[in-house]
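Just one chain is shown here, as structure tokens, and it is the form predicted alone.
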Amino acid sequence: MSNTLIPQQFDYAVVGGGPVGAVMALGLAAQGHRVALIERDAEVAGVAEAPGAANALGIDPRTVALSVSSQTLLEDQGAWPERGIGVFEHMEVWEDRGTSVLRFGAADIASNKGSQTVLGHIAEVGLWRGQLWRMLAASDVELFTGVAVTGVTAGLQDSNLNSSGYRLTFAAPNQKKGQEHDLEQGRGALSINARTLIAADGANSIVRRELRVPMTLADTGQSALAFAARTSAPHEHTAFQRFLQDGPLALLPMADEHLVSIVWSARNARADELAALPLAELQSELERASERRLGAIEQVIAPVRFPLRQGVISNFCPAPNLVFIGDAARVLHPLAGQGVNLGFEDVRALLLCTEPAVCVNAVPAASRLQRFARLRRARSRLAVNAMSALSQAYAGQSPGMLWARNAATRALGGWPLLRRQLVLEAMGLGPVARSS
């Protein structure tokens, strides 16, 4: 890390260290441009080896599903997770009041019976990021660490550009505006320059905050509990998901057979109740509720709870160069494992525009970013309002939705066809997806 306080010009600062904003990074700095990543967290660059050895199932509960069409992202840029990555190649979805069963796997979805032998990935956030750090620290990137972003400036011209850019102003976490001075000798520069700023620095952007861009979060009134779980039975590579009256319980399958990671998303009094309980009551409500699909719930860690939101920005692009990506660009329901699967959709289309073949002196072209930014609010669009839908299908209890439901199940499961189609776009490989 460089130590002079003059600011450093990059082509590109990307503000956010988590997957979706390391893996854009790396794909910046593959391409030749000069990148530098931001991060608030001072440990990420020494992410233990094993982030879960503190609990007693030994595995980080923070995990996200990876689609195949993210896999085939991240093994182009060398960044798939090495370790604690279990891979689902069924599932199976009901509700506790239903009567139909919804069950398919992935030789359902593929056209040659065979070429497609998973439906996707569950990993382990902590071994994952530490990996990707690992990575960043061997690479070209200028890494900042500890610091936060406490200003963003527009509208510095560039004197070979004749454009616009934006300076970042640092500080470190604990630290106030107008503090910046204090910063230990060595921490690092206190500002740098870049031509193109993209932010992936999650729901409570700070870049976001500081540029002013409108982006209104929906409460959707429940909140979800993320924990793990050891099972009687192994799981066999199943994903398992059941509607529940005050919302879904996901069990989705670890590289152990034995474990599973837990998202049981419920209306806030009743994650209250639960997040209250005792692990060994904690236990016992899952296996009711999962009724027994892996056999007993062995045992349970303490599970982390957060609340549910869904909301898109404005506008991806809201300024000539700057770019949203990620959580800082939409959030959404955990319901069907999609959030970081469209921040990945989003790096592979940003990395298309700053290919240096189709930039002018490292920075892309206003109307491939205008596309861009035009097809990805869209994309995010239709996925929350199919998460919305598909909660209010599910949150209504009368015995008329009950019949549509179990008549939609039934229907489902006997259309092929139908089917393969909305698996495909889950894994990020179906025509709606393929265009955004």
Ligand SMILES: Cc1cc2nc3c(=O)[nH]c(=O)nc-3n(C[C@H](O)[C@H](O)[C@H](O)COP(=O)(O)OP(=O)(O)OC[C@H]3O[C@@H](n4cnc5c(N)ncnc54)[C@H](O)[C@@H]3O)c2cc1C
Second form
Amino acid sequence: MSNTLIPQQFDYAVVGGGPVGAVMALGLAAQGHRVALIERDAEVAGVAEAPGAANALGIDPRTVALSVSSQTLLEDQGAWPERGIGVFEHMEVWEDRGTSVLRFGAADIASNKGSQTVLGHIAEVGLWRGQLWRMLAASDVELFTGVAVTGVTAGLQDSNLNSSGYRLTFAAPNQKKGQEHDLEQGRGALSINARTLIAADGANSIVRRELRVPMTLADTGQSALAFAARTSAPHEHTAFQRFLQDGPLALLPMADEHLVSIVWSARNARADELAALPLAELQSELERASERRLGAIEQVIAPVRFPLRQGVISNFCPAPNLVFIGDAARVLHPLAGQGVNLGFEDVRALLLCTEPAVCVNAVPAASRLQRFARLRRARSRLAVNAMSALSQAYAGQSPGMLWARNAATRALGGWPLLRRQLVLEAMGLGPVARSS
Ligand SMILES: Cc1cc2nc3c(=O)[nH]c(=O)nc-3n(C[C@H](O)[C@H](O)[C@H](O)COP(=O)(O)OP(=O)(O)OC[C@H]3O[C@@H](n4cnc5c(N)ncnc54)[C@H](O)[C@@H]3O)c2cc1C
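Could the form predicted together with this ligand be shown next, to go alongside the form predicted alone?
Entire complex below, previous chain first.
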């Protein structure tokens, strides 16, 4: 019988090479584990230049805000974005029908984080992902790209361990289940085995579906348009967020003082309307919606539209040696820029469970994984509930709600201790973020 039928054996298989799966795989390999990473996208390793290089502003329409806490993890892994990164030192939040503006900055937490001068960074996703994949290519991680996982079998007996393991089956993305191809082309295997399976395959996780792990994703009725704009006034490293009746609009500072990344969330009908506008009209709409906080909007690029859903998986470790992380485990409204940051919190917490000193034959202790699962779910529920509450609070248009919001914003402005706590949490440095 040909060796094409003998699956390779790994300590860990990570499904999904988005930012969370990529950093997880790098961390596991650095701990000395035998790791496979499977990514459906064939092009991912080839993103050497900004995907935005092709558009008029030369930046990726898709960005993420990275917290100070994520920065520490990424720097430890050598995975901090080298290019395409903006910094924000202040935030300004206001609403279309409000009278108060909330402004805060790194100075608000200066008393105990003496040298802290930034609140966070904005990274171009495609450019950074290309960098992570070049790191992966130079690492000991076994990479399977351009192939989609189509089947997951649980409960393999591992002859060394007498414990359960997982078998993953692959297909090229355009093939259907049952038509799996020989992904290793010459090295030959239809599938791989892993003692521990980590699903980082995003909001529509195939692993979740195949293993029937429940996760309810509630439709928020909103979509986000991600794009970028050139402004006449410099952003002065301030992130702006304005709550409009249809949803929040964020203008996030990039490296160039006159370039901002835009995340404009709106009810679906309004998002459709905005996405269909000619760019010159979108430019005018943005100028109006941002109240010229950054002067005139001089140019915009075409938006990319994302439907917005929210939800948390029923269990982060629903079976022995099976772990869900990143968007495969929890999906958040982008209004507080927390999604990928919570994903990196998952990575940090999971890497503590996979340290060789606390594993047996490279397998983490069940008790540690259960604790991980409990804490990560509690933290995620808190974040999803907070995003829902914030969205709903700003959606209410009654005079009472409006008064309450303005009063709260004014109170927060004059309450340095509370403001400081909120800033620390947003940076991933507060007690809630640290508790998990
Ligand atoms: C408009 C917008 C703005 C946002 N802004 C922010 C922000 O400012 N800050 C923040 O923290 N978060 C933000 N987020 C959220 C953030 O983008 C996500 O939390 C993050 O991308 C999740 O990373 P991930 O690696 O878990 O999943 P993903 O990035 O979704 O990666 C999953 C990977 O799995 C692969 N995959 C899927 N299925 C298979 C399969 N069957 N086989 C093999 N591979 C597979 C996919 O190709 C993909 O590469 C934003 C989201 C949106 C929509």
